Each structure stands twice: as C-alpha cells, then as structure tokens.
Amino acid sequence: MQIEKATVKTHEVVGGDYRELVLNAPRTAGSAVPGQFVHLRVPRLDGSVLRRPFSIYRARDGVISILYKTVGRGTEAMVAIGGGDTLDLIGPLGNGFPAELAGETPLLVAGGYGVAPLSFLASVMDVRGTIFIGGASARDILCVGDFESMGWTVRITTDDGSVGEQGLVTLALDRWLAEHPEAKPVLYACGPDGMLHAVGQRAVAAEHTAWLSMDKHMGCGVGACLACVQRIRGEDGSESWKRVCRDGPVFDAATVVWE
C-alpha cells in the first residue's frame, strides 16, 4: 500500500454511462495484481473527505486503468476530471485472485463493471477458459473485445435480451456446467451480491473452488474504520468478521457466511 500522485493520461466514455480513467501511476502499476483496488480521492467533491474504491482494470508499463459507472455524487464529480489532472490515490489495496491452476478450467463470472478485474485476471492466466458477462441491457456489457483478443470464449446474457441470451448470467453458467460434467472448473466472480451469492452456492454444492470479489461500501479502505466487514467461516468452523478492504476483497466462496 502506498500513496501516489497519479497523472491523468486519458479519460473517455466507453459506452453508456461507463468511463475508463487511465492514470500514470508507476508505483501502483508495478505491484498490482488482479483483484486489488485503489482508493481514489475525487477532486472537486466539496464536503466529502472519503475516498472512492475502484477495482484495477489494467496495470502495465507504469499505467493503471479503472472502469466506472456514473451512479452517484462521487462518480458524477469524476466526469470533470481531464487529461493532465493530478489525482491522489492509495494502492494497490486488498488481496487479489489466486491465478495459479493445476489442470482446472477457469470460469469467470461478471456482472456489470465487475468485469474489469476479471479482464485483468484473464490477461495473466496461462490457461484460457470461458467468461460469462451479464448485465441489465446491451449498454452494461463491457470488455468483450478484451477477452476475445486473449482467446477466451465469451457468453453474454442480459435481463432484457438486447444482446446475448435473455436471463441471468447464472443460467448461462448452469448450462455450461451441465454441458461439461467431467470438467474441473475454478470459478472467479465479481459483481453484485446476489450474483456472488448464487455463484458461491453453485460452487459449494458441486464442490468446486470459487473465488468471490466482495463488494462492500468502504470508508477508509485500509482496515481502520471497520465499515466494510463480511462474516467469514474459519477452518475450525468458527465465524468472525473480516474486513473486505484488508482481508479481501477476494474470499473463498466456501468461507463466506451469507446473511
């Protein structure tokens, strides 16, 4: 973890309400792993002292990228960020996805901009697999070209059927698992809680390993404020509260205790 002054390289709309912010941040880029995040101080956000957490979408050659959607006061203020601006960030934070496989097939499951850290993960994996991307509509389907260019199979679902299959992303996952009964998959998921819960339930029931990137509201981002806790079951069966920002955000699905 380190504080870094990052210079904005580009800031562009990538579709719908989604934007990509590209930052010259050599210290963060040099140590980031897929699944980690940065805590960004949003400029010109009057009256707010809290930073905003964003998953790292890309990290290479001294540059990091984040994908975000304008959904509230903080992200709406970010629209005004321009090339050459200097931003204050802390990162990389948290624990990332275990990327090593031993003969297993990787299955990535993404909801909305939860696809960002999974694109980063796919770029460092030696084995290619299938990515399931779900969203409300075609406007919420991101990074398809990323995965296709890396040789991944892409399956898309949308709630309204505007692109791909109509329905929840877990339906496409269920179909794949039924079509490949002999496979030994490892699942990696990032998205809304409902999707993570559903993916985790499937993995645990079938005794597959699954890694879930938990999405919780964060205050400090470094484990001091205890605002982003998640109940986790230990190896001895006991339960305790873990800090998503420091002990996560990635957890083994078998250890997550859902409310």
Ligand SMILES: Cc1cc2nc3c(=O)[nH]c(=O)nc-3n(C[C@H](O)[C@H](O)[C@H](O)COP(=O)(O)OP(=O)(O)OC[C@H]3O[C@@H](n4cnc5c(N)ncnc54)[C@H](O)[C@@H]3O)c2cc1C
Given for the second form:
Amino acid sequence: MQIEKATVKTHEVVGGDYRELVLNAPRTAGSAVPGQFVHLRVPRLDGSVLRRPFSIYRARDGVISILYKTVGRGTEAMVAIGGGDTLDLIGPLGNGFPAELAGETPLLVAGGYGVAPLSFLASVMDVRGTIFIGGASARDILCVGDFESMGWTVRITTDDGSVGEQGLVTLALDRWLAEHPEAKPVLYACGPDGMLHAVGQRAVAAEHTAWLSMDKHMGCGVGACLACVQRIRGEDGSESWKRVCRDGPVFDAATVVWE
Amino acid sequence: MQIEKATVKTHEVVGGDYRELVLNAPRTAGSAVPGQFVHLRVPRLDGSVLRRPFSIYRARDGVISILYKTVGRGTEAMVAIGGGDTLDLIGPLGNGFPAELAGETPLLVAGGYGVAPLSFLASVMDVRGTIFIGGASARDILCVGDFESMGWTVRITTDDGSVGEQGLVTLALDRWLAEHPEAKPVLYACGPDGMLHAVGQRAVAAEHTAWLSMDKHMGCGVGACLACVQRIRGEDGSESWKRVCRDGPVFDAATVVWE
Amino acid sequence: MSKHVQPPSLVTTLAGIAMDNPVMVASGTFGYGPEYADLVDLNRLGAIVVKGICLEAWNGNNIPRMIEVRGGLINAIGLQGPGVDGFVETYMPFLRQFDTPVIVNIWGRDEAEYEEVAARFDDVDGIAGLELNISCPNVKEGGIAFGTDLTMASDLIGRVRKRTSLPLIPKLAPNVPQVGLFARAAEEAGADAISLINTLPAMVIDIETRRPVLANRVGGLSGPAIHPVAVKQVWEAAQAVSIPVIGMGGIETAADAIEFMIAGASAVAVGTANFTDPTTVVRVIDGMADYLVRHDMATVGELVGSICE
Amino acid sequence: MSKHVQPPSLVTTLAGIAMDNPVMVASGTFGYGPEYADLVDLNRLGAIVVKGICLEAWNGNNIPRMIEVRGGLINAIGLQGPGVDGFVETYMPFLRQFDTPVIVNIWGRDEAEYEEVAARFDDVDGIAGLELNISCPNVKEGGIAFGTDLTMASDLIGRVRKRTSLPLIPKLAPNVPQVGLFARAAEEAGADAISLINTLPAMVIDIETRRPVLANRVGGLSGPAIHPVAVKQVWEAAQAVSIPVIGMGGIETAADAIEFMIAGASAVAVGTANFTDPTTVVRVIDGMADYLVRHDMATVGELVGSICE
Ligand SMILES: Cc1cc2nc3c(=O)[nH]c(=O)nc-3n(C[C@H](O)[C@H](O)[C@H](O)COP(=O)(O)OP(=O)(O)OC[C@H]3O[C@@H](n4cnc5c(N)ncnc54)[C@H](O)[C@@H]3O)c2cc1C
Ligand SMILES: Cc1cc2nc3c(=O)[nH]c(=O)nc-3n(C[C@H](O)[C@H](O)[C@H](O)COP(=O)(O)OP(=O)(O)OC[C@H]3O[C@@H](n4cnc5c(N)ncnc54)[C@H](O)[C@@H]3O)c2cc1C
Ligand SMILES: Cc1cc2nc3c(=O)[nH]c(=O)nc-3n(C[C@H](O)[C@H](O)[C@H](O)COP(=O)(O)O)c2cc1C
Ligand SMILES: Cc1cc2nc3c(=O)[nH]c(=O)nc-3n(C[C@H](O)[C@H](O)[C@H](O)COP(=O)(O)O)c2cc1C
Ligand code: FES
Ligand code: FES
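Right, the form predicted alone is done, so what does the form predicted in complex with this ligand look like?
Up next: the whole complex, starting with the chain shown before.
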C-alpha cells in the first residue's frame, strides 16, 4: 500500500456509461493482486473530501487500469480526466481474492463493473472455467472478449434480454449448478449487494466455497474510519463488523451476515 | 441589468498576470457605459458561492471584454476558461462615470487593472487629455497603446522604475497640477484604495471635481446584501453607507469619507 | 404514468399567509425587493422576506462585512437598514405592486424596541407577516442573545405577540443543542410559525496580518456548508411543534429545498444562492413541481414531513 | 532576511505531554495507528489520538455510516471499538514502537463507565494522555448529552479527574451558544487542556426514498465546511481559559492550522483531511515551519494566541 502519483496513459469509453482509465502506476502495478482496489482522488472535484474506490482491472508492466461507470458526482468528474493529469491514488488496497484457487472449476459471477476484478482474476488462474455476466441491458455487459480470449466460457444474462438470456445472472448460474450436480465449483462474485447475497445463499446451501467482493461506501479506504463495515460471523459464531476496505473487500460467503 | 449567458470569443494573456477575456454578450454590450461592471460566475469554481466583479473594458458590436489580474482562487480558476465555455454574468452593473464630461481637460488616473474602465471612458470622450498609469513594475502597466492611439498623453510611473518614472502615480499627477496652475481638470480615477484616497485628497484640496471608482468586496453585486458599502457624506453633511455596486462604483471624491 | 392529470398544486397557506408556492427568499439576501426585480419576476416568489428592520435607521457594522469560505460565505453586515419609516416610505409603494406576500424581518436592541417595531407594522398596508429575528450573530445588542436563551426567547416572543395582530414568525438560532425546546417555547409564546436556521457564528483570521478578516471579527456562516446542519435542526424543530416551520440554510437546488420539506418544513427560503444565481428561487419552484409530478403527489402538502424513518 | 539562523522550533509541551510539533491526528480519523503506518511516518506526528474507546468492545451503528456532502462529510460511526482490553492488547505493542505520544480518546455510556475507562488506563504503559469525548453526536448514551449541559459536563470531568493521573483533555461540543462557559467549567473541574471542535450534528435525507441516508439518521459534519465555525469556537474557548486548547475542524492546509494557533490553540488536530490526503499532517507540519521562518518567529509558541484585534 502506498500513495502513488499516476500519470494518465489512456482514457476511453468502453461502451455506454463505462470507461477504462489506464494509468502509469508502477508501484501499485508491481504488487497488485486480483480483487484489490485503488482509492482515487478525483481531480478538480473541489469541495469533495472523499476519494473513490475502484477495483484494479489490469496490472502489468507498470500500468494499471480501472473500469468505471459514471453514476454520480465523482465518477462524472472523472470523465474530464485527460492526458495531462497526474492522479493521486492509494493502492493496492484490500485483501484480494485468495491466491490458492481451490476446487475443481472456478465459476465467476459478475454484475456490471464487477467484471473488472474478475477479469484480472481469470488472467492469473491456471484453470479455465465459466464466467456469468449479468447486467441491466447489453450496454452493461463488459469484458466478454477478455474472457473468451483466455479460453473461458461466457454466459450472459440481461434484465431486458437485449443480449444473452433474459433474466438475472443467477438464472444462468442455477442452470449450471443443476446441470453439474456432481461438480465442486468455487465461486467468485463481484457485483451489487443483491447479486452477492443470491450467489452467497446458493453457495452456502450447496456447500460450495464462494468468495464475495463487497461494495460498501468508503471513507479512508485503509481501515481507519470504520465507515465501510460488513457484518461477518467469526469462527466462534459471534458476529462483528469487519472493514470491507482492509479485512475485505473479499469475504467467504459462509461468514457474511445479511440484514 | 440582466443575466446573460456569454460565450467566449478570445482569452489571452496581455502581459504578466493580466489577461483579456472577450465575450459575446450582446445585451450587456448594448447598454454598458464606462465605469460599469459585470458580475461573473467563475466556471468550475465548485464550493464557491460568490461571483467576481470586473469592470467592462470594452463594449462594442455585441462583444464585451474584461481585463483581469490573477490574484486569488477565483481569478486563478478563470485562467482555465476556454472557447467551449458559456459564462453566466450579470451586467451591466453600477452607475458608471457621469456621462456629462464637464471641465476643461480630463485627467485619468489608473492603478493596475484600473486602466480597464478608464480606457473605455477615454474611448467615448470627445476631448483628449492625459492618463496617468501607475503600477508596481513594467508588468503592471497596461493599455498604453489604447490611449496613445486615441491621441491621449500617457504618463507612466512604476514603483521600481522599470518603465516610466520611478514613484507613485501621484508624483506625476502632482507635477501636472503644479505645471498647470490655471487648469480646471476633471479627474477620473480607478485603482487601489490608497491611490483613490491620494487622488481624492488632491482634487478636494484644489477644488477640482474627481470621480473615483471604488473597489470593494462584493456579494450580490446588485444592491441587496450591503456587503460592498462605502461611507459617503450626503448633501446635508450626514454620513451613511452607500452600496458600491449599486450607488457606485463611481463616487464624487468630495463625498467620500475616508477611514 | 402519473395519476394526476392536473399539474400539482404548490399553493401553501402558512400562518394564515396565502402563497402561490412555498419558496421564499431569505431575509438579508434579497434586499427590499427592487434590487433583484430586473432579474427575477417577483410575482413568482412564494413570499419576499425583506432585510432586517429596526426602529430607526441603523448603520450596521464596519467593513469588511463579507468573506467567501469553502462552501459558503460569512457575513457580518450588522443589520444596516432604513428603520421602520424609511422602509415603509421607500420600499412599500414598490412592494405593493406585486401579488407576493411581504414578510418583514424585524429586530430591536432591547425588548421594548422589538415590541415597538412590531407594533408599528400593524397598520401598514401590504405587510403579510413579521419574522422576528432573535438569531443574528452580528449585532451586540438584540439578536442572538435572545435566540440562545430559552427564557429570554420565550419572554420576548410573548411580549411581541401582544403588540401585533400580524402573523408572527420567530427566526431561531441554529447554535443550540436542542432546538426543539426553542421551537416549542416559541409556539407556546404565541408564534404562528417559526423559521430556521439563521447563520452559524463563524470567523476567519488572515494569517498574514493575524487579524480577523471581518471588521466585526465574528460573522455568520451561510450557504451549502450549513445545509446538512440546517436539515437536522429543521427536522428536530418540526417534530417539536404543530405550527408550521420555514426551513432554510444552503438551498441551491430544488433537491435541497425538497429535503427540508420532507424533514418537516411547510415552506423554505433561499438565501446565499440568490447571490450565486438569482434564478435559484425560480429553479427551485419549477424543480419542486417536477418532483411532485414524478412522485405522483397532487399537492406540495403531501411532501411536508413525509420522512420515512 | 530572517533573524533566526536556526530552524524554528515546533516543540510543544501540552498538558505535560512533550511533542515534537503541535500537529496531531484527530480521534476517529486515524484508526489506532497501524492503518496509516504504510503511508505516514508516525514518528513525524505531534501526537496520535486514537479512535474512541469505551469499557467493552462496542459495535457502533448500523450502515450507512458516512456520506459526503458539499465541503465535508457526515459520519455516524457510533464509536465502534475494541474496548479497553482489546485496544491495549491489539494496538499498544505496535504504538509503543514509536516516539510519538499516544492520546486515548475515551467515552462511556454513563458517568461510572467514563470513570472506569479512565481509571483503567492509569497503569497502561505508553499512554500520554486521555481525551474525554463528551461531544459525540452519534451515540444515544454518553457523548454529546454531557457536552451540551454545563452541570453534567462539569460533574463528569470532576469525577474522571479523580480517577486518573494522566493528562485529561475534555473534548467539547461545538453546538452550544457560549463555548467559553464549557471551557471554563472544564478548567475548573480539573482538565489539563481542552480540545474542540467535535463534529456538528447534521443530517441528509435521500429525496427519492425519503429516508435519512445514515442508518443513525443524524450524524456529525466534519471537514472544510466547519472550519470557520471551529475557528470561532476555539478563539472563544481560548479566551476563557488558561489551560491549553487543541484546535480542530476542517484543517486541510498549514494555513488552516496556523489560523487555529493564531486564534489561541496551542496544538491542532487533522481529521477528515487524512482521508482526502494522508500526507496532510506532514504538509501541515512543514508548512507551519515555513511560516515561522517567513514571519521571523523562533518558536511555534509565538504563534499561539497572536491574534491582533
Ligand atoms: C472495493 C470497491 C471497488 C469498486 N470498484 C469499482 C469499479 O471497478 N468500477 C466502478 O465503476 N465502480 C466501482 N466501485 C464503486 C465506485 O466506488 C462508486 O461508483 C463511486 O464511488 C461513485 O462515486 P460518485 O461520486 O460518482 O457517486 P455519488 O453517489 O455521487 O457518491 C457519493 C458518495 O458515495 C460513495 N458511493 C456511491 N456509490 C458507491 C458504491 N457503489 N460503492 C462505494 N461507494 C459508493 C462515493 O464514493 C461517495 O463517497 C467500487 C466500490 C468499492 C467499494
Ligand atoms: C467594481 C469592481 C471592478 C473590478 N474590476 C476589475 C477588473 O477590471 N480587473 C480585475 O482584475 N479586477 C477587478 N476587480 C477586482 C476583482 O473583482 C478581484 O480581483 C477578484 O474578485 C478577486 O477574486 P479571487 O477569487 O481571485 O481572489 P480572492 O482573494 O481569493 O477572493 C476572495 C473573495 O474576495 C473578493 N475580492 C478579493 N479581492 C477583491 C478586490 N480587489 N475587489 C473586490 N473583491 C475582491 C472576491 O470577489 C471573493 O469574494 C474589480 C472589483 C470591483 C469591486
Ligand atoms: C448577507 C446576509 C444577510 C443576512 N441578513 C439577515 C437579516 O437581516 N435578518 C435575518 O433574520 N437573517 C439574515 N440573514 C440570514 C439568512 O436569512 C438565512 O437565514 C441564512 O443565510 C441561511 O440561509 P442560506 O444558507 O440560504 O443563506 C442574512 C444572511 C446573509 C448571507
Ligand atoms: C469518521 C470520523 C470518526 C470520528 N470519531 C471520533 C471519535 O471516536 N471520538 C472523537 O472524539 N471524535 C471523533 N471524530 C471527530 C474528529 O476527531 C474531529 O473532532 C472532527 O472530525 C473535526 O475535525 P475535521 O473537520 O478535521 O475532521 C470523528 C470524526 C470522523 C470524521
Ligand atoms: S473506508 Fe475507512 S475503514 Fe474502510
Ligand atoms: S454587493 Fe451586495 S449590496 Fe453591493
């Protein structure tokens, strides 16, 4: 973890409200593992006191990239980031997905920009598996090419059926699980809370391991402010708040306490 | 007075920390008189609630321009104003210099960006006179060409002697007054408080008319908030606060009460 | 699709004052009316609240009186004003031309003066109500001393109540730990409505000269910086009373105003944002109407106190 | 040219605590030390004030606990913490590695608990002082109720004073009309120093759902938005007492910190700005040294209370 001043390499629309921001950040790139994130100070966002967290999408050769969706003040201000900007980021942050990729076959489940860390994860895995990508409509389905080129099977669902199958991502996942009753998959999911909950429930019911990357509003990003907490059940069964930024963002689904 | 959305025509450095911003603002341009100002909302100055007042430097053919010096947060943010910006301004504001240009010969006295309204004034006057321009150093002496091309006599003073005579602008003014004991000049001054005070004192002592354009921190710019007040002596001798933005910015030196 | 084919109604009656909409301008930020008349259609405003008036013409504080800070400004105007007679002669003929209710913000240097000022407006034609400023941080006499002491506030409001038949709207100070107590005291003392918040006492020191920037040293902070503090105070005050509450503090957008109404305000006032953008009031009114349509509300009253807890 | 060839001294002794410089980190914004240790050299800090600690491990509030607003943020963490034993076991071994004084911010659900917590730290090695949090807006029990009632504040401080030999620094609430009274009450009750301001009670409502954004509904506003309010409160408090004052609220730059010192603070604390830019504390320390050189001051003490009025 360090503060790094990163220069902008490229910054492009990848479709709809999504953009990829590629940064020269050798120190972050050198140590990042999939599932970790950077805490970015958005330039020219005067009057703003908080950074914005983004998963690391790629990290290689001194360069990292993030894939972001414009959803509010901060991400909208990011659109203006240009070649001349030097961005102040803290990273890499968080635990990342467990390095030991246990289990027979990896199943990745992504919602929206949740594909970003999963694409990074897929790129470091020795085995190939299936990625389920869900979104509201065709515009929200990203990185399909990433996975295909790495030899992964891609299953797409959209709420409006504009691409892939119509329905929630769990529809496709459920079918896979039904079709492979003997499989011992390990699940890796990143996306909105509702999706994580649904994936986690299925995994816990079927006694599969599932790693969920949680998305909580953050203050410091380093574990100091206790803003980003998630209720987690300890080994002794007691519940306590864990910090998504430092103890997570990746948690074992079996330990997550849902409201 | 109106709110006008002005597009940027040009925006150029005119020397040192001074820039000229030229705006398409037909409604303001159509009614502005010398000594009036515009109240500008500085774009991208997030977290800022106040506009910034600037004298109208030129107004002709649907176009106005202002000449500004970068001195703080707002004026520094103005540097980034570019061709694509639409600026929100209120103008023209204030009383302006009196239209009736009484007296034998006009003497203009300018400090720093104070030349801006005086250049505009000179351009509408039928007679020619002398302009005294003072500044800290050569970089602060602006618009000399404006006046020369209109046939005015220009007297320059700088604190460091880097151009013109070394000393305060009042040095040159005093000499002029001494050399023309019989003259009945009318003075028009715009610049820092200290300069206005000195010019005002001389005029009052010599019983010359002097119009001073005051520079006070402003809130609303239209007379509503009572932030920009100047102590003024009324005809009956009683003193009261007048609003520089609405009752001024130009006041008769004989009525100004100095602290 | 909306159930209501009619455009939503913004009509508001507050303390007996009938207003086309609940969006007013805050005292001290809109002069006495004429100042903004070229820029804003005064007939669109819910009400005009004029700058604080006391008995005689009052000079206010020395300059500098205002300074911009991050997210707002600090003012220490010190209630400069023309006094009752000056105001009535100079500005009332102008204000009577409009359909917009005129609320006069009043203050006094002591209780007797407050009473006297209030009484003087009783027979002035065209005054819709009195806002009683007991919360100005910028004057030595009167002002905030009354608004931060429960007994003094209650006593003052009770006395003024006896001297005026106009709707009486005490304006509460924000810098108290339990604003609900002040709200209730105002109600019990006979107020018809309350308004809040006034500015927060604040200060800026120039580190080069080591002097306070404002001549008065201390001033009042207004603007977006204080908005969430204001929402909290309005929410607390509205829970404490059954008379209507006027919410203000940092409104720049319709959303800011709607937040106050959801918290319990029956009306709102736009202050500092008039300086930033004189069209704010009109934008807020229009944005509020749009919101009602989008949320399928027939009247703005449905919004008031609609917070889900 | 400077008279002083030596670099200026920032050394500060506050309530008997010897610090290399007067710039601390504010409670709750810097965790317990390790969180920022990769990013900030802890040995550079004037002091570390850790997150509020009570007797037993405490869960704090539900989420959401934080929201950004214009010019700041509102938090309602609700004092989640590991309790005295958890803190001492987990964090003190780490903290003892540094030369930087450790000040523990403590609170209790009632007076007895406050006393008990304070007493427990008396024989813990490596604790330089106790900051007594009587001003947290985010817990039902304890917290701000003590900090906004003079009698309760005075009584509580007096009781805790009897139970600890460590330097005792009550942290005052900002939302009172006359903070000088609280400052003086703290001094009379035996405080060695006071610190202020804590966050300002504030609230945000989501206008689409009409629900308060924070689970706790109300939270505390911090950041640049509150800076001028804090300067005013620190100035008033410093005039009221002869014990040292620690100023905080919205510090982002050395200039913000220097403003507090000119107003009368002997030390300052950086809070929210740690999140924005973890190098803030170091920038403030360096900027303060530069300022002293530029203004020909040999020691930072010359700055304290140097306001020209
Ligand atoms: C570990 C982690 C990884 C993330 N990775 C990505 C990514 O790869 N790509 C991407 O597009 N987004 C990602 N997000 C979400 C991203 O941080 C938010 O979309 C962003 O902060 C929104 O900021 P805003 O100012 O545009 O929105 P606003 O709603 O205006 O923000 C207001 C405040 O809420 C916070 N906030 C709003 N939405 C979220 C959210 N969903 N999660 C966390 N904080 C939020 C903001 O940080 C800010 O403090 C991630 C979030 C986390 C916690
Ligand atoms: C009637 C009038 C005409 C002016 N004409 C010109 C002009 O033609 N060219 C030019 O360069 N400047 C002019 N000024 C001054 C100009 O308004 C200030 O330089 C500018 O507001 C500084 O803003 P800032 O944010 O950069 O400075 P900051 O010091 O950061 O501003 C902080 C606050 O102080 C106010 N302020 C600071 N300095 C001044 C000042 N000298 N006068 C008024 N308010 C100030 C700002 O408006 C702002 O509200 C004029 C001022 C007035 C009142
Ligand atoms: C320049 C200025 C002058 C003010 N004068 C008065 C006044 O005379 N009487 C009063 O009750 N409030 C006065 N106020 C307070 C406002 O009416 C309002 O309560 C406060 O500014 C908060 O709203 P805002 O954040 O929208 O400005 C004044 C505020 C400002 C900024
Ligand atoms: C997230 C957060 C947590 C805080 N926790 C505490 C706390 O536990 N105890 C305390 O006394 N103050 C706490 N505070 C208040 C700060 O210490 C400080 O007084 C306040 O934030 C003002 O300073 P700032 O504007 O620099 O943040 C907290 C503030 C924030 C933002
Ligand atoms: S964001 Fe501060 S603890 Fe996680
Ligand atoms: S700036 Fe508001 S009255 Fe002049």
